[in-house]
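In the block that follows, a single chain appears as structure tokens, in the form predicted on its own.
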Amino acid sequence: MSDVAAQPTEQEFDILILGAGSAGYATALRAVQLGFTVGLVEKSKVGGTCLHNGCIPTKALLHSAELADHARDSAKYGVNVELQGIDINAVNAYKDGIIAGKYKGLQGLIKSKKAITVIEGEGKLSSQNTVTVNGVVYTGKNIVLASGSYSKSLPGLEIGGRVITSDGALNLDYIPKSAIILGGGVIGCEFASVWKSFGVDVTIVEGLPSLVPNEDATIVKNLERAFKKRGIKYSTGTFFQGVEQNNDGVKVTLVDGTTFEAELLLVAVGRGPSTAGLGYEEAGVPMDRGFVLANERLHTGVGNIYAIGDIVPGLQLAHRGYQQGIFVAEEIAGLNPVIVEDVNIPKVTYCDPEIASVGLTQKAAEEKFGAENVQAQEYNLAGNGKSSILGTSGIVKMVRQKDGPIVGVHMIGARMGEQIGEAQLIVNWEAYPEDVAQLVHAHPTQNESLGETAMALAGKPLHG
């Protein structure tokens, strides 16, 4: 289905963005606010990797896995209910009708922006202050680059057959028997999750020494734990070496000679920025490995050329490239917004268990103010009614500044990515163990677990 119903007539604008996903068409719409006309250059939808084929429809996904899990445990609850199977074809349905709800709703607001125009096709940047599309050049007094990201793979591991990135593994039409997934960041362990619980024999193949490398070392303890409770097997601390396929499935092979075997191979070792061909270097804007350089304040350096979302270097999440999106729009403003940075924005792994983590973690944390000068404190959520309640067990762990503001808050257990919200609060607005200690925490709720941590690091914890 079009965006538009024809080319527009008007080829010059206020700002020109160059990719409509997250982070472009935030900046449309904060810009529209301020004022300004707005070209969106789009080759395929609005919305980008994230509605189509990444954060909604993984997590459609695993909402189908907790409700597979729910029913092989309802006995447990007192309720009698049998798991006959996962139709992966209403999976399917489910999981794109939620996609296509969301695409018209947003096609919608797009389109009721009348300083909005929507540019269909394949965009080029073609000087400091022009996009190409399709032959026609549009003219921007600023150009915001928000062209996104694609799945990687790793030198010399070529994508076809039996072997898959996300964007394949999002469209099976049917539920292997066994998979190995290469990479045990988010994409893997979220795949990994929904896997199991639609009853695959699960290996998580991770060169670094462990599972979500990038999270505090405490949490990575509890994930590897309960994955093993679940099932899922995992190798960690020896590199991928290459995979063979045949018509029965994949043999891979790490470094060490050590092999694994199943249906499919799921790459799944990040994603990188997608620039290659649009015209970034030849316009004279700063290049890294095909990722755009920027200032703090998301300006190249060359004339009004803005960089956001995953083409920036950092965190590659889709709500870091929204906020940058807006940033950027009230930047040209002249409203001088605040910065954000990478370790305070907040991060979410949606396997069972959730991850929900912001701030320093606290080898960061000692390497940042001196070990003799972090205070760190964990609350088990075995203590938590509400996680009682919900089956789940995990930790909510905070890491403060000695004598200073909580600088970490990392938290693991089933819909603990709910409580990422206060846990940002408390983080950016640089808030006191004391300052949280006092607030009053709703009973019974997961969310009192940030309440008696906090309370634990005042040195008054009332459960401890």
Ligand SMILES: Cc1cc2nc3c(=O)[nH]c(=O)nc-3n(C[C@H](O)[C@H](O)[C@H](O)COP(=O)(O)OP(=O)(O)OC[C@H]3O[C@@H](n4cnc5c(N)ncnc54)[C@H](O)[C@@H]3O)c2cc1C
Given for the second form:
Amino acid sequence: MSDVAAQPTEQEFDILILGAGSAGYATALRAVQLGFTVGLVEKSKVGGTCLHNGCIPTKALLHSAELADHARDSAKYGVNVELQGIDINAVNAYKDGIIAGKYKGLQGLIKSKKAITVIEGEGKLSSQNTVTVNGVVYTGKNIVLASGSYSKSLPGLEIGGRVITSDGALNLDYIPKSAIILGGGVIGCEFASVWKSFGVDVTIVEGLPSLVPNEDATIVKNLERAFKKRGIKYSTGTFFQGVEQNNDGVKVTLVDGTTFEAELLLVAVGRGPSTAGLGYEEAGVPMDRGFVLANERLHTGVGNIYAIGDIVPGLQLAHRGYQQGIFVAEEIAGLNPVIVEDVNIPKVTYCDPEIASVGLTQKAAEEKFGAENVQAQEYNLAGNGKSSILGTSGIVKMVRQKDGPIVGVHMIGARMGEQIGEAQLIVNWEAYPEDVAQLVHAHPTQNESLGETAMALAGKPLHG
Ligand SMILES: Cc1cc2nc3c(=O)[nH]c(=O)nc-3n(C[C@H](O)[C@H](O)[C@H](O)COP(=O)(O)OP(=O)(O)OC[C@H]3O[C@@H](n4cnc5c(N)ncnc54)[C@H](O)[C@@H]3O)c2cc1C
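Output block for the form predicted together with the named molecule, input the form predicted on its own:
Let's see the whole complex now, leading with the same chain.
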């Protein structure tokens, strides 16, 4: 690009990264281990969405919510505690303290890596091997695009006033009496769970036929039943048409004319790629509806430009970003890293009850292998001692290829997110139920439920 080529080059790096969220900073940290110099461009705060507006703050709120529920239920366990209320300022202070601590730690970690230069400011890809920041041109032998995502809305649905996204919801300084949540996916269900525990009258509006539509049907059924029991209302299968707001609240209308009223509308309809106006198209990077198209090795097919994280179509998760960041650094180093397909990336939805899954749903496995070649096994947490002690119910479901490996694990129940580690090893290492069945799961743990499911699938259930 001629106008840019005339400007002086400030500095050259082995790897120049645009965006220091989970994906970008992971690339930087792995790259310096491999001996590369790194330029890390960030317009806001290192750590990106996950640390400042995503995973960490939502999980802090969910922890406060869990404590509120424990206080409500405490008499059942012989502990007399009275829930006197939720002090939202204290909740926010606790949440912000966690973020501040992690942010400081991350800044220190990056600073300690002398080969990383953090370049503060808004960057723009100005050619196939340069990024311009505040008028200064930086060169990278390799460029990694990692500019992340933003909260999307729907056409004609303006964010403002009583219509907010997760960014606003994370920083509310009051607890609304009632809220409508547009979108029954991960973010929608997590906020529904938090707010219900804080005493909010919550209604989820989801246009698709069910909540968490990407999960296995058994999990969906269990979540919907559990939400109903918790008093979280939801409408599924009818699309949103419009919203009106005034000083008192919002009125949401669906396409069939149904209306819902509440104090707030949270729009949680997914995240769009932050790529507009960043020079990607001009540099020839292939794009589709704002997403950057990269091949399975995360190369864009243009120069030495790679793309990672939420701007690449697929699961928008922080740990996918970390993995892709590490992958790209190793790929540039010629280490030929292993590809982890999106389907085998673990997913957790941290609502109550928690959902954790990895691999193929039963339906997807049947489509892939044929229904006659798939076996599924459900294990009810009612049979698991630790789950009964915790007062939770739920299911573990394993899906196997007939006489073959386990290709999917799907779980729901309090704290089941903590079981995803073993589940993802099972699926990614293509373990057979017979392999897992002969290993030992400590008693009494919720982890035993994985062992019990594998034993049942291997034809030798213990407590089933
Ligand atoms: C409410 C919520 C809850 C979530 N919970 C979870 C969870 O529990 N678990 C999970 O795995 N994921 C969760 N996520 C998703 C997770 O946050 C994202 O998948 C992850 O942050 C993506 O990382 P990234 O590096 O691709 O993008 P980002 O984290 O968005 O980082 C991109 C960075 O690039 C910077 N940037 C953008 N453009 C420029 C530019 N032109 N110049 C300089 N810098 C730029 C941005 O400032 C940002 O820091 C959640 C998201 C939200 C919104």
